[in-house]
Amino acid sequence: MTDDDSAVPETDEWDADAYDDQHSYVHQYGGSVLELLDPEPGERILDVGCGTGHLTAEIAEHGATVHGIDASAEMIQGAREQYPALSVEQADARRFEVEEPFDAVFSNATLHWIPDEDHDDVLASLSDALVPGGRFVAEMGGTGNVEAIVEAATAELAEHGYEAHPLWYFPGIHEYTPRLAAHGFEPRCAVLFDRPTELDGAEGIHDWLGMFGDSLLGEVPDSELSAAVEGVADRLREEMYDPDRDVWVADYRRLRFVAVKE
């Protein structure tokens, strides 16, 4: 999964095709981060949670040489079969080395699944792997980001005698860019926005909470876990069911950004 998104939680099992079938706004919302990248001919591109591959496709379509890096092998299997003449590879943006530098690092709807602790030697492997002047164009979960599906899940586990255990990293501008600026970033731009994003199908919560929910759900045994997923949807469907779409609305919220190594 690369949101929605490189490096993953080990409890979470990517499904390549589900991820495509059910979730391509992911990538879809991403046409816009890659606008702000704007690649050009000749360029050395880094994308870091390629998934499976769609974004990574487009930026070799500017002409650039890109070169693709998720944590899950199902995603990069997928990219291959997808695109057999992308470069890609499973790899750990945490402990990511180059041998020569990239004009440009991109990232969508990845670098949240990084624990927080992690994120200074994920800045730090990336500041590496620029040039200088280089440019790192990424959008991210911000703060409050799901908000609403991680305070359901967490009450239904609770009556049920489990605990929800969200391992987001969802920051806030205050909070990231001296992050960036840390490792030799010079924020240029940074925006928080809400970013209420249509999810796939009548089932959309479900599926969601299908694809995206191994951790937050990860105490539920198996047996329970149907019963547990249709509790949270019951929970939030007031507030993100649209009956007369139908179609499940969620309450995403995005921290976009532009910085440029020094």
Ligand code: BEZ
Contents of the next structure:
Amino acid sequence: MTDDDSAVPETDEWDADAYDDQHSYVHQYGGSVLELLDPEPGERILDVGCGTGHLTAEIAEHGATVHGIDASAEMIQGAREQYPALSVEQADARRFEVEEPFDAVFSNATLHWIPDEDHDDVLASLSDALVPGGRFVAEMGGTGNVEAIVEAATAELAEHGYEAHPLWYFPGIHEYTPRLAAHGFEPRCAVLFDRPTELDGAEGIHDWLGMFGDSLLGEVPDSELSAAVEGVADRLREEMYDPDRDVWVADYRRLRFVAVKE
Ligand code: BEZ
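Mind giving me the form predicted together with this ligand, seeing as the form predicted on its own was just shown?
Every chain and every other molecule in the complex is listed next, the one we just looked at coming first.
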């Protein structure tokens, strides 16, 4: 994600192919939040952070009219290639305006990429994008998400004179539901839960850091990067790697909520 308007750090440039090949769990786990959305035929639904379009396409399969937005041009291009019939566009959720409001807004694994200080803009524009009574169904990283990974990266970098700067926003229920309410949403349910997430293969954590770790490892010069990644992996191996199954199990925690526009 590199454009100036992007709601995520400029250092994160998404590789849509790697995202699909190695990180398919992002939309696979999104399946159950889609059940919570329960799209109905004929509904107009906005998918915020549609990525390469997998969940957007599933929403469309329910007979809903869906429009996907994503801050990343690479992701939108990937969605267009895989699902040419889908309606998607590159757009910034903080400033998104619609001509005809939607019946529901859906978002999976996106909102945590938007810095804390920008969430009021996002919630204001998503509230404006909904009809009265429309629902906002979302899942994002919640308090404590990837804490062990952040701690390991912080310690590894400190040992070599660098600092990790995680930019994600992982709120808890008590923090986020008042923000929803302040923008005219009635929170109907909110749950914070551990969702250990499997990263396949002996290099699973290395791939994860390669895909998502720019804000953690950004200070490390290219010449030291693979040693730093190996150092982070070494710190996490005992806790997170299961050699019998050849998977890393990352310490994901999710905040999932349904809120209705009053
Ligand atoms: C998440 O989905 O929780 C996540 C993904 C990448 C980086 C940080 C968190």
